[in-house]
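Here you get one chain, nothing else, as structure tokens; it is the form predicted alone.
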Amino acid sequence: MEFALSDDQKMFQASVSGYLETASPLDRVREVADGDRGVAEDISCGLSELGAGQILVPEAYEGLGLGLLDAALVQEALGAAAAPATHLASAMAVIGIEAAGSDVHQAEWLARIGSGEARIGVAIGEHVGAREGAGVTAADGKLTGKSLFALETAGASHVLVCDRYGGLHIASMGDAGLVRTELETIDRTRDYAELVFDGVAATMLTGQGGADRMVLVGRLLLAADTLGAAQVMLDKAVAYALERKQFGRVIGSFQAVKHMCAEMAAQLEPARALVWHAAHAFDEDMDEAGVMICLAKAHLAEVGTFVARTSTEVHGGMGFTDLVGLHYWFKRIGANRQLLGGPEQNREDAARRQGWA
């Protein structure tokens, strides 16, 4: 049996990779880094006019009708272009309001995320890792409380956010109790936030685990994500090995240098099928897709990391330049390791799932 991707989801990948080639070329992620924010409304809305944004919505509300597989593909592109642009976030709001929302919820969020009415973020930090002083509660209809490290809440219209319980809301980032800070991180070329509710109106979503599958998809998602950019930075280390001399033959004639770019390739290559195959379990609901997922986003960790750091040493002293530009990649890979839980809490949780831990 061949497991590949099929002739459409190839195609869609190039086509989003041919867009962002265009959109957002190093010198537009190095605006937009250098800037004040850590998403371009204009490449995110040139996404979404490819269809990016309506993967994961069904047909019915004028979606795509498409699986996490798809939505993986285009989070890699992302990596790949460490593209500053939205996607994450809404892919995993979808999920949050399929899994928790009543079919009324379902019919008016879906519909207007598929139109492209409403924007959502998400704040599902605590969920994953309590952190001293921060979670919200909700009483009344109302949130009180304080989220850290908000996903692509600038400029979204809403905000789907994790109760300490476990519980979802969405909430409009509008509200004036709602105040948003924007939080300073080593990847500049996304969006991170601190939320603070002060009785702030929300609807809640009465179905129980969509918190769980949110956290599931945006791991696997943060896992593509870490698989493009990663590639790039390998193919990176290659191009320059074959172009850079010392004493007066290129580097990549050089047998350390060949080991360097070879183990790369080595590690990274197979970690490509793990991503699929955890987004095919997730799709076909499988019952091992949690710790597939759980795996993927703690070896692509670990093998991010090891690329990002082999890379830049292939490049000698350009490597830490601006001019290359290798370290936005290198700090996208180093967030991902981070976000929604490090490797070693990554596989706890596969471990618990197999009933070890």
The other form holds:
Amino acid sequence: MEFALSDDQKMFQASVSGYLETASPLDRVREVADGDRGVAEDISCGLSELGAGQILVPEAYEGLGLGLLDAALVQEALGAAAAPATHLASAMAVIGIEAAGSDVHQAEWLARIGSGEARIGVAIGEHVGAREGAGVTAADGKLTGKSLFALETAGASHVLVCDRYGGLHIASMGDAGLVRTELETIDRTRDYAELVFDGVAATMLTGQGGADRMVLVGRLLLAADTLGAAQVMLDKAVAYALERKQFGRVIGSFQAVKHMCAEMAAQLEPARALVWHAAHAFDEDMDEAGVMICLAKAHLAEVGTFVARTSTEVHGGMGFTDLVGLHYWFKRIGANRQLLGGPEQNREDAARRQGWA
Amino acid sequence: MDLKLSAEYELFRTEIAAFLAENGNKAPTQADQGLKNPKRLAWQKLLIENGLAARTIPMKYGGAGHAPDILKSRIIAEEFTRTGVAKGIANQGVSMLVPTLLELASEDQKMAWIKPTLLGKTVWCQGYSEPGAGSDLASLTTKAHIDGDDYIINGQKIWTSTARQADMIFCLVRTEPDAKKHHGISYLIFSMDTPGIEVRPLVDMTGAANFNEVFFTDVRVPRSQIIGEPGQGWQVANATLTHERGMLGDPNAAKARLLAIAELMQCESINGQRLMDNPVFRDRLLALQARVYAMQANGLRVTTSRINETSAGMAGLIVKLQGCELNHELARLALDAMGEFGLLYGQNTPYLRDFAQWQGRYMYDLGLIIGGGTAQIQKNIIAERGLGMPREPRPAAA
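Structure of the form predicted in complex with its partner chain, please, following the form predicted alone?
All chains and molecules follow, beginning with the one already shown.
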């Protein structure tokens, strides 16, 4: 028994973190938030060169054949940097295509997505919760309808669309019948969009169950993103508390401030083990995987929200400013909380999976 | 990451399961009251002989003499929990004193005390806290002065569990009044039958006397009954406090509680609605389940660190704080879900559920949050040792 990251996993995560340190410092995050998509594309390309997109792609399709835990470590590093880089959607798409795509579809798409040659977003929000009449219908190889909060579709060549019945389809973002409208949210480090389909040609994946697995993968990765972001917010709070002086001493020597930091650490540390365990359970096809991922998504939402507000408070007035930029992590955690279902919905899903609801 | 056990350990699990299936009928049950009930002592002896208690204690001191193997210890604990068979004795003598003796006592002391303690023949209580020395334990004032070959002890201890049943006490006393506070303490062991000791039960909010006050008036103890050197008692005690914090906050216990509450919520109804079908209670249950899973995974991480002989770091420091709080909140949910029925708290009152265990736990667990290093002291430890934050500056001497 070994409940720990392997040396390879630690090294890969360190290489991603090291890359992001130079490629995605706060001033570049700001450039993206101010609307410069080119910077985001550059950061994503570099990440792709490190092999991040190939993690979940089977070796038969030129991938690394690794697991969700490995993908989660990359996502954690992205959250830690509040990095404006794509990863979440392509990881979800790879899992969806692997689950529901024929051998031909897998051969056609997986290697291209893994290498970054095909940049794929996902439109699957309605599989978790549909509102405003959203939903996509497939007929005669054409998609019609709309999907909200599509993920990582800015600059994408393709999009994996989930229809009203959980069927998956791959469409070109360049199709004349597809209109993309940016949804501006609190989180400017990533892109969210409304996609309206009017007879868009699409390749249908014929297998079943792909959408459910995509949602689980997405939820786990969002939890990992929050884990990384929250750890950085805690680290920044401690660093600030050791530097800022009031009443002639560093504020980190006041118990009121120390206890805020201790409470953040005490909640966050077991949450890290939960993310690892849930990802590992998915990789090993354990019965509890679905329950654990939903609970991890819900729990990281709660812990992340607590850390985000507490870290901001430890920073005092400076935490509230744009200058310090803490708000990029605050908002990223806020977005992760709601995407693919908020904590209440994830807990309800976990209850259903155990026959409790 | 590999949560599977190798064939050697799977075989070990099978052997333990077989032993418990074959011998479980010899284990004491709730009906076998008393710390020295013959059935209890016979069971403990059988467990030691088969390596299921005192597993890693050398045989010459009465243990089973096995090499330390954290996975095997874990498997043993899991099999006892799974089968519901009574575990070996895990009182303060076995869990806290014996590790301390092994580390710091003289050979004669080890030979004299470890074996009867392991066998349950000698029951111990812990004399640490005082009315004026709680979180600031090192400020304790119970004093011992030398008179010939003896120490003469005067003072008072509090929060002493099992003091009425105990044969012996391991006790912190101030022997060097002129030394700085951490350097003036010694660790003595002596009989609770020594003249001059008075034990008064301390009734707590649960209605039971789980603790006692112990008063010492000119209690005469041979100087040979010191563990370590005079003035070293603080270091000796810290060895045992580490063991105590390891004892609290078992994630398997939290999981068992969660499943019991889920069961309760499926059996009980109000206005014809199962408690589990109330979305508010169900949401609270699932939120707590996430925390139980997190603490279980954290426990696996700490276990791995111990196997690899590396520090568990923050994952280890947070266990007492988070584990005790989680258990307390689990009990709170059970009470809230039961509504007025959760208030019932008498031996023979009608409509009683689960022997009122949830009220008892809710109150007792609050005691555990305070005892063994308060939640606030735990936060200081997490901040100082885990996050590298400074200690509170000491006020200038008056």
